[in-house]
Each structure stands twice: as C-alpha cells, then as structure tokens.
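Next up is one chain by itself, shown in structure tokens, the form predicted alone.
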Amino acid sequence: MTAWIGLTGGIGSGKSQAAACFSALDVPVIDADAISRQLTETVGSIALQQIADTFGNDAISVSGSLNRAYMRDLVFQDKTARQRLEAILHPLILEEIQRQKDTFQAAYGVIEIPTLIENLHFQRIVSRILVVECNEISRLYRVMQRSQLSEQMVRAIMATQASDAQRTAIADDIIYNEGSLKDLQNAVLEKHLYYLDTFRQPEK
C-alpha cells in the first residue's frame, strides 16, 4: 500500500520545483492545483457550471473557462467568496486525487496541496506533512517575477495562506529552500531516502 506525503508550503516558497525532484526520482507526484486548473479549464464542466451558478456569468471567460483575474481579485479580498468557491472545488479535487492515487503502486508518493494546511480534508488523506519553507521576501520576489502581479496583489494572496509558524507547527517534515537548486535536489534525495526506509514494504 502506498504512503502518502503531502507537500505543501507558502506561495513562492518552491513546492512545485520540490515535487519535481521528487518525480526526478521516480516518485508517484499528484498535483491539486493542476486537477484544480484542469476542472476550471474543461469547459462545461460540472465546477464551471457550479462557479457560474454561484458567482454569476462574469466568473466564465468568453472561451468558456475559468476569467481568473475576476475570480482572483474577487476571492483574495472576500473571505466568504474564496469559501464558497472551495467548497465547490475541494470535494472535486479530493474525488480526482483519490482516483489518481489508486493509479499507483510505490513506497510512497507525493501529493502537492497547496492549501494543506489549512484544510482538515486534504491533511486527512496524508500520511506525513513535508513543508517547504523560504523567507517571505525571496517568496515575494519569486511570485512578483513568474506572474506579474503587483506586490499588493501577491501580499494579499500571502495573507490568505497559513503563517510560517503554523506550517511548522504542524509539518512532519522540512525542507529550507534558501539556496540552489542543488541544494534542493539533495534535500529532496535525502528526504527521499529516509521515506523509502519509513515505508518500504517488506519482502514475503
């Protein structure tokens, strides 16, 4: 039976370039945010068709998915609308999870949640919590550089998110991701190395 890692960590903090070590190494890698795009980009989608019921026709771009900029502006400055979009995702995203997670047969695998932290259900389908942590002025600058967005707007979406303290109060795991991208890889190798001798399943 497969183990279950979730990997998580702040906006810009390197998660993703973390999960791609891991599949590097030949490690089962489930992305939520890639299911999330891909149920806000099928058009007609069953998501699509509860966010428009929910936030009106503006939330649908004329190509038939997702206007993210409306949505964006809209739920990182209105709680209860970031809420009510997640509860049309998550249970759809947690459904896709599961399907992919029943694909594979390994030690163990990652699944990289950005928002594991702070969502009960997704910590429940994990059995250890890797953090990636960065300073938040390198995770600033990141995201300021690979999305153009405005510092308020990237600000805003840090806002949203756990603190530092939060993800490492509750985090199994860490990995600093202050350095190289080596420095990364051989973080990742090592954390790699100690899950296959946590959850290698023995010989019969």
Given for the second form:
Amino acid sequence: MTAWIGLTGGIGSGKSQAAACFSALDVPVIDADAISRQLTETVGSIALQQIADTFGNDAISVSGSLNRAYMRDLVFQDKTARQRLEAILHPLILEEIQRQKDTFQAAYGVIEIPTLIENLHFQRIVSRILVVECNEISRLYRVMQRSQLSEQMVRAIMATQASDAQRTAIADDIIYNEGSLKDLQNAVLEKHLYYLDTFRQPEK
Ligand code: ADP
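Take the protein just shown as the form predicted alone and give its structure as the form predicted together with adenosine-5'-diphosphate.
Whole complex next, starting from this chain.
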C-alpha cells in the first residue's frame, strides 16, 4: 500500500516547485489545485452546476467555465461564501484524489494540497504532513514575479491562509526553501531518502 505525504505551505513558499522535485525523482504526485481547476473548467460539470445553483449565473463565465475573478472577489469579501464554495468543491476533490491514489503503486507518494492545514478532511487522507516554509518577503516577491497579482492581492491571500506558526505546529517534516533551486532539490532528495526508508515495503 502506498503511503501518502501531504505537501503544503503558504502561497509562494515553493510547494509546487518541491512537488516538481519529487516528481523528477519518479515519486507519484497528486495536485489538489489542478483537480480543483479541472473541476471548475469543465463546462457542464457537477461542480459548475452546483456553483451556479448556489451563487447564481454571475459565477459562470460566458464560455461556461468558472468566473474566477468574480468568485475570488466574492470569497475574499464573504467568509460564508468561501465555506459554501468549499462545501461544493472539497468532496469532489477528495473523490478525485482517491481515484488517482488507486492508480499508483509505490512506497510513497505526495499530494500537494494548499489548504491542508486549514482542512481536517484533507489531513485525514495523508500519513504525514510536509510543510515548505519560506519568509514572507521572498514569498511575496516570488508570487508577484510568477503571476499578475498585485502586492495587495497577494497579502490578502496570505491573510486568508494559516499562519507560519499554525503550519509548523502541525508539520511532521519541514523544508526551509530560503536558498537556491538546487538547495530545494537537495532538501527534497533528503526527504525522499527518508520516506523511502520509512515506507519501503518489506521483501516477501
Ligand atoms: P507555491 O506553489 O507554494 O505557491 P511555487 O512553487 O509556485 O509556490 O513557487 C513560487 C515561485 O517561486 C515560482 O515561480 C517558483 O519557480 C519560484 N521558486 C520557488 N522556490 C524557489 C527557489 N528556491 N529559488 C528561486 N525561485 C523559487
């Protein structure tokens, strides 16, 4: 049976980059964010139907996929709206994660889940929690370089996420991503060897 490591961290901490490093080592990687995007891009999907029923047609763009800008503004202004959106998406994401899990056979795999710390349902589906940590200024700088988001928007996203203290309190393992990409690769390799050792199947 494959053991699953939950990989998380604040926005811009480098979790996707860390996930790519695990993937380069042939570790199975499941991306909860990609699943969420796929659920809300597929025109006519159950997720989009439920979102339209709950939030009205403004939540759907002309092309039929999710109106991301509209929903992003809504969930920043209204915590209840965020909870209602999560109540629609999380069960569908969990279902798809389970489906993908069943397609892999390895000593261990990684599930990248941005909101792992904030969400007990996600914590229950992993054996260990690996947190990628990085100071706030570097995270801000990296996200603004990566995306079109303003400093104000990145700070607003950070404010909705768990704090560094909450993340480290719940972490089983931590990677400090303050150095170069090579440093990150080395840190991932170290965890990889540790997980292989911990979760290797006994020889029959
Ligand atoms: P997250 O998935 O946690 O939001 P990413 O993995 O997308 O963060 O990293 C944010 C940005 O910073 C990306 O453009 C990524 O390539 C870059 N990045 C991550 N780690 C490093 C690093 N150690 N050195 C330089 N750039 C990095």
